[in-house]
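Take a look at this one chain, the form predicted alone, written out in structure tokens.
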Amino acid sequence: MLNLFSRKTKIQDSNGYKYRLALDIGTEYMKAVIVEYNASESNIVGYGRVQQRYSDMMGGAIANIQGVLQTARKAVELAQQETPHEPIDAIVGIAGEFVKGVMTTLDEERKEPTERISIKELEILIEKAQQLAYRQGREELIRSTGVSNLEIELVNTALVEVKIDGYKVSNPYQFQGKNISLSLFNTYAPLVNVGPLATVVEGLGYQLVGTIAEPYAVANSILTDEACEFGAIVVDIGGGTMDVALIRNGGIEGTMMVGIGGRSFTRKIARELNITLRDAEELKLRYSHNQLPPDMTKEIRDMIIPDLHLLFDGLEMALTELARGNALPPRIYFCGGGSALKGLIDGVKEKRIHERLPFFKKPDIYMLKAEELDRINDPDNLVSGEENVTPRALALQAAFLTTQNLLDQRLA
């Protein structure tokens, strides 16, 4: 029998395509996407989705490495049935309550304002900003976890804004000026969250080339001209967490993860009706699809309302912290399998959180579908629906992730 997870050989076809695996290790489902890409385009060519065992994931983080590895093998096998090509490396998404996005601004006075700004100078400034962000991220995670000697790891870095003598520029290279201000968005996570992801990828036989914060991936995938100009809020509700990302001032300005997701409602139904978690999940899906009789529909609705209000309060808390007193964008995108729960979107509208938060006007609310992320092609429509926005966003990141450094990616 062919061992899919032993030694791999690099494959390129006549069009110069390379192949990479994107792995979304979700609380409820493991999703594997195989991407082909070259200099001009990228395509999804394989997809596998397998339900996780309930004890293997907790709040978006891996609780049982070997259990998750077994599920990942099944998902990758399904994805490889769609294509004869096999990748040799992979990127993996990371989520969880203690994954933190930190916005850091570094202000520097240049000694030689008439000298043109060089790449080397910018790299030194970015390194300083990252060191500052590391300290801030570690302090925040220590407060959140209560662990004083916590080890953390940098997951993502994005250069959001550069100003020279107060003027915003898109590319500071070769500019002159006395004062330079860099705003960086960095994502950090505890090592205990990051390490198991690498172990799973290595156990599959792939080389890990990137760990991507999932709310960052989703937000980055909708960075259209309109989103850059007017901003947007992305709310991804998965099985274990609700991930909130803020796009403002032309880039991703911050993310927050709240420890409530679709599994909270499943557990509530299971406890109240004394049924298994799998039966409760099935009942929840039938409720959301209007497939239950009226009396059962009312019973389920009354059962989950308290947890829905907890989710609404968590969203309001996250947006309050991300706003930092400044105006929030007028558009909110919901995605993730948990966002399809009946009553959730209507409940957000009825909660009227815009009246208590710094919105200029009542925001427009949309349900984001994976197929709307059209910067990557999906010729066989393998990855669609609101539940597949994250794996498609990770696939997009897999196609665009290269060996370019931060400045090349942001300033090209």
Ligand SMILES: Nc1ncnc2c1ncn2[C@@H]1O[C@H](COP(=O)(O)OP(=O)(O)OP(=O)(O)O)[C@@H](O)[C@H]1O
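Can you give me the structure for the form predicted together with this ligand, which would complement the form predicted alone we have just seen?
Next up is only this chain, free of partner chains and other molecules.
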């Protein structure tokens, strides 16, 4: 049991390392990762995964805070068994479907064009741009949800572009000029979705230092800065839902949620064979791992094909909606345990969706594994496979968040 009163005795900063917890509150599984990091490297040192109680999560959101908190305690306990170092602060992931990305550009005329731009001046400008972005983000979310007194929270912020007198610069520090324009990409979520995440993290006894949109964490962990600007589509198929996110211009441009995930297939098998969900889950995994005799394999395949087609259609509809007639990026990354279902990725490829959607060229369709996110080390191989892409991406963000002050990020 995590002792909430032992804060002062917690071991921090040993060998120059700091420790932090990354929490992925999934519909099917709660995952906790402990990372250690310093200025030059970051390592995964603890991992725990615990199945959620069935009704604690609904459609990717927390439905019972106390229930989820209990499960989170167990996951943290497991992670903590692997390391004596106890983090003080934590970051938590928020599912893509709850967030909204807003690009805002602030144009300012400088009073003293010959003065060199200072860090102080930039900080003031960024703050102004963020206030503008907050107002615009709130207006957009109010429009899309129809709730007029909606409270929102800032989830992520990225400085996308700086121009001085029309010229794009990568670092405006010490430049001279009259007109400066800053483009920020901010991500917001309604308070009703962000609040419970913070309550769980604080209930565990950690200080929450960041809420990170999951598809953004994944994209940011696999793509170079350049590719991130060019864009990607991240599809996370978890237990409950399929989240489709369009990443463009260095941020999440839009997200769509389709209510089909790993559980849908388990439920179907349980119903058809009249067996428990637990047995159906095991059968499904054995099917996926080619561990069933041929006749059973065929039986399961025939059983799940209609739902697989629903999923493919859902994906195509989500992408049509997200594209809004504009070109889609040529890379689709799949992650999440549900995407490991045998036949799913091949099925997506066979659908040839690019023939009906605005792709410039046939997109690369790729299934991610957590171990490919190698900007963070995992010496004991704790966090691998399809179902751990998001927790590992969050762990990576947790390790980099400190140095990732908005200015450091772009102006270093």
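Residue numbers count along the first chain shown, from 1. Here, rigid core means the biggest group of C-alpha atoms that superpose within 1.5 Å across both forms. As the structure is a computational prediction, the values presented were derived from the model and not from experiment.
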Requested in this report: Answer yes if the CA of residue 137 moves 2 Å or more between these two forms after aligning the rigid core, and no otherwise.
Outcome: yes
Query - Did residue 81 shift 2 Å or more between these two forms, C-alpha, core superposed - result: no
Query raised in the report: Does the C-alpha of residue 210 move 2 Å or more between these two forms once the rigid core is lined up?
Result: no
Query raised in the report: Can you give the C-alpha shift of residue 111 between these two forms in Å, rounded to one decimal, after superposing the rigid core?
Result: 8.2
